[in-house]
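Given next, in structure tokens, is a single chain: the form predicted alone.
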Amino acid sequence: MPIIVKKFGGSSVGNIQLIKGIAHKIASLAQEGESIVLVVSAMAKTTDELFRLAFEISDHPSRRELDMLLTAGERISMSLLSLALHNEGLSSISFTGSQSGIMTDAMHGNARILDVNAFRIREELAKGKIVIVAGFQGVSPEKEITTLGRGGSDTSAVALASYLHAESCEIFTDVAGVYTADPRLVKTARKLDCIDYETMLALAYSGSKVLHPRAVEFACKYNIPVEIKSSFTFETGTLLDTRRNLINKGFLMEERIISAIAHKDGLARYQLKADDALQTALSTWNNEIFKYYLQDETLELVIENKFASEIDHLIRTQNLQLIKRLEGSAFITLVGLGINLDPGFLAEAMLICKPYQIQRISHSDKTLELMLPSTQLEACLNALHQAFIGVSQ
């Protein structure tokens, strides 16, 4: 019997009209011989004010006590999900990441998946049941509670998938798929039928919120086909596989310079001295790091705004030497083939960026990365898309 993992994201159970659309298009599909595994995120906007409260109570709350306060939004939203298909007239029942048996390291706040022992999901789709499972949650080998960091839903949809063998696994999500720039802020991004993994790979470490690296990680690595649609209109999405296995199913590959651009905003910049006291703290850090550089004895440390607190939490109490803050910082990042192996590229783009002010310029082998300010991210991101994409077709 085929399983069929789908995940749905903050933005799809956002409010009850919205959960219970999604249980009633549940019920539209459902197919005989079909087992479903639904993932859920908490509703939309309720892990921030989570965080939130949290951090009006302590600047640097428990990492352990946080991740107890965190878990219950996805717990809110599989139960409301459940009832829903019970209204539809379908038999489900929901578990959290724990009951689900998504086995955890120790990391609160930032846990890596060991291994899942899913026996609880493979006895409930047994009896005909769809399952509904907590997204962004675990449990680790001393029984406590954790959760998988920014996008974990993603990863345990994935991982699911992975584990249980599944035909499918289909990321629900508030836009249509994976497009050329975010359609928020380039009005002439156009949705990509497919794109291979490590593109999306590339995509997701520069920014793009679409899907989370460390999913996109485990479908490259035990080869799970993704589609990414809208759980809005459930129509067909942007399919992630490998290249050979795209080209196979019939999708013509562009051989375009840039496949797509992503972009990081509300970021912040430590400079810090690079000593031994430097290297035991972060031995401790246990949120994300989006870029860091060594310059001489400087380490810089470019963060996401809503983990400041945790930092200067972390400069204070390790007598860390910080040099500089600087906020109000943004990262551009080119997505392709063949960059770092093309001058004339980086000339191109050099005199694009040429109206803006472009503090930092790095690459590997398909990532040309700026770093700008905030205040001129929108501009050059639709710049840079019109010269390199162009318009939708």
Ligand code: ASP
Given for the second form:
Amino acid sequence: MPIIVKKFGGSSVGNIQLIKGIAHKIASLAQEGESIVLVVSAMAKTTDELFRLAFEISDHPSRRELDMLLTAGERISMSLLSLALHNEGLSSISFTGSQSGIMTDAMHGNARILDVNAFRIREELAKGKIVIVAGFQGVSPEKEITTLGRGGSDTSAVALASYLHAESCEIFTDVAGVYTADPRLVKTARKLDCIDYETMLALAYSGSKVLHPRAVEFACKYNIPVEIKSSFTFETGTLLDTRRNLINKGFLMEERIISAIAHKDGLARYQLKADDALQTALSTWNNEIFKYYLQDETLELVIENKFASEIDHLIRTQNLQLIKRLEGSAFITLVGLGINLDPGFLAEAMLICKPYQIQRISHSDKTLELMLPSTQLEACLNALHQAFIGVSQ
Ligand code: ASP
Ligand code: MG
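Pass me the form predicted in complex with aspartic acid as well; I've looked at the form predicted alone already.
Let's see the whole complex now, leading with the same chain.
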């Protein structure tokens, strides 16, 4: 029987009304001969709130205990959704990551999925039940509960879709799909009908929150087509696949230099002496580093503000030499094919950015990345979008 994986993000299961609405929609869409696996995030803000509670006790909480705490969020949403499905007359069962057989390494707070032993899921699907899986979590070989990094439910969904050989994987969220830029900041941003893995990966690593980068990596590695769509309308969203498959499916790939623009704000920059102590400290650092730059004897780490208290703790306890701590920078990343093959492009980008106090420019074959003061972010983003993407065609 074909298996369908559907993932619902925190804002999609943010309150009881929304959970009931999703259950109702699932009931109306459920078809004979189709097995459904639902992956859920914690109800909106729950994970942040649990984090906050832990940091009220300690500015450096034990990662193991933090994982125990944070995984509780998904337990709440999965069981509530299961109860709501029962109300719709459907038979369903919820499982934690560990019950679902999601095996990870032991890296608390940022664990990687090593394997999925989904036999319990298969057993329940065979009985005709809808299976609800807690996203964002797994279990290590030592039977410790782990989490996959903030936003990790996307990864759970794509990993399950791959191990279950699912026919489709849909990521339901609070936006209609992947946009050319964040529609909250750029009013003229438009939804893309499709996007290839490489472009999506670059966007995800550059701050686009619509799909977690690890989930994109997983989808790309195992060739899983993923649809990102709205949990409010259930309308067709953005299809993520290989370029070749998208073309074969009849999508017209837009051949423009820039496909989309990502941004990232809320960052702290730490310039640290690149010595042995730093090397040792970094090997124990479980959180994501957004960017790093090594120049001469200085390593600059760019991390999200929410990890600042932990890096401050490392600096204090591991004798790291802090040269400078800087705040208030943001990043804009233009993503497109062949950026570095177009000599006129950089000149044009620089001209457009002139009023916005760009602090650093770097590029790869598919990205042009700009660092600038947070205060300039919105205006610069809009100017670049207007110039390189424009209004809908
Ligand atoms: N609840 C987790 C978080 O807020 C995982 C997720 O939403 O994907 O990061
Ligand atoms: Mg998310």
